[in-house]
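Single chain ahead, by itself, as structure tokens, in the form predicted alone.
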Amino acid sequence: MRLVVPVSGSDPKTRLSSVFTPDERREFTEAMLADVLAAVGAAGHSPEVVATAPVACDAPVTVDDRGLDPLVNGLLAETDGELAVVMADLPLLTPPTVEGLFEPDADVVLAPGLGGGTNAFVCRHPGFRVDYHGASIRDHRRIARETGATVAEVDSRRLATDIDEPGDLVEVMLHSDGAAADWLDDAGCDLAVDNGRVTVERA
């Protein structure tokens, strides 16, 4: 099955602008991408990267500036619904987590994000299409059922934790030892406790 990792290569992770410069955000995005590709590869898959602009990584890269919906729906059409998509901002990903995504015997397997998004899916049904706007996990459940596909969901903290906001950086520093965690350490980030809450501070 074809496995694709979409990533923004032009101006990624704008919600981290209060912490990192544009160049740093691109570097951090590439570090998270490296973690995702390492986990996917170690699970026995050969990932392809589709980026809005060139990125540095150890996988074949196709530059495609279409939005996420037309991009993924185009890939679903090309593959007759035989496609897996894993987002590039999941640095907590591990090989067993990736293996778990493929285990359910369902036409469409969804991995919900913590904020209502869809962080990964496996599709084995020609009628499934995506709509990433809004609470996409709810929409993808509906779309899959409307096409007559069987649906399963993977309940995984590692798949659910995508890194978008400054507060999300805590998860990387606490629960990952990959390229993204190393990048944060090199950038002078450290954990701090403020009123009982763990945050990330930058030296």
Given for the second form:
2 protein chains.
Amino acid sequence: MRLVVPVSGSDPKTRLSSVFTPDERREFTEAMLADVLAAVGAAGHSPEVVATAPVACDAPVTVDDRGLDPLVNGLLAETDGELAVVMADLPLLTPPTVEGLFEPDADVVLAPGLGGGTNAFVCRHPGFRVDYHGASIRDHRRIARETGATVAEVDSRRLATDIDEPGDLVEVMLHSDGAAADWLDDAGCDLAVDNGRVTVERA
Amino acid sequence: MRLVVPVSGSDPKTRLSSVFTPDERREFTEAMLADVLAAVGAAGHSPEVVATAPVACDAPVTVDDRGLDPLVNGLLAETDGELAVVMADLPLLTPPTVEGLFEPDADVVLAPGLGGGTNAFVCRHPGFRVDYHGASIRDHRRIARETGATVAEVDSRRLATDIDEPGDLVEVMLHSDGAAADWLDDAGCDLAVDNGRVTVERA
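Any chance you could show the form predicted in complex with another copy of the chain after that form predicted alone?
First the chain shown before, then all remaining chains and molecules of the complex.
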């Protein structure tokens, strides 16, 4: 089964603009992508990257600037619905986490993200399509049901934790020792406890 | 093994004050507690509740107004380190999630919460103690290591999702159909999509 990792190559992770420059956001995006590719590869898959602009990584890259929905739906049509998609901003991924995504015996396996997103899926049904806007996990459940596909969801914190905002960086520093965690370390980021809440501060 | 669910009975969930009255916060806390007790019970355990003030629930309740650290460390001493603790604000719990917490063959099994907390643990070692302040997951790893205990961590979004802030309510509405989700529904809460982000609005 093809496994595709879509990534924004042009101006990624704008919600991290308050802490990182545009160049830093690109570097950090490539570090997170490296972590995802390493976990997926160690779990036995050969990932393909589809980026909106060239990115540096250890996998074949196709540049495609369609939006996420037409891109993934085009791939679903092309593969007759035999496709796995894993987002690029999941640096907490480990090989067992990726293996867990492929375990459930269902036509469509969904990995919910925090906040209603869908961070990964495995599809084995020709009728499934994606709609990533809004509470996409709810829409994907509905779309799968309407097309007659059986659905399972995985319960993984590591798959649920996509890194979008400064507050999310805490998760990388607490739960990963990969490329993204190293990058944060090199960038002078450190954990701080402020009024009982854990935050990331930059030296 | 004793399984204890600590809960604040007096003025719980103050970070939800912007959306719920004190009475509502108490009701919602009891609804979340009911979900936790149901999941834990269905997984074959007989939970005990320890509350800072009386709470209504379907389990034996002890009122104890010590702080969380002295309470749990007292229980660890009392049980010679054979103890499970599951927080009361985890309404996404399901029986398989609870079973997963008991699966790893380690002296101390930790369930990280989002933001650096420790939402549940299973202890089978006399030397382990807790320190819930700050990035407690990091401290608990260290404490377990220092006492010579083997440590495992579970990768569960449902165990990681403690409900503290208005933004967390989205997770209850998207991923649960238990008492807390029903309570939110009855309170007129509904999902809304605002600028691509999913939020909860109250009618």
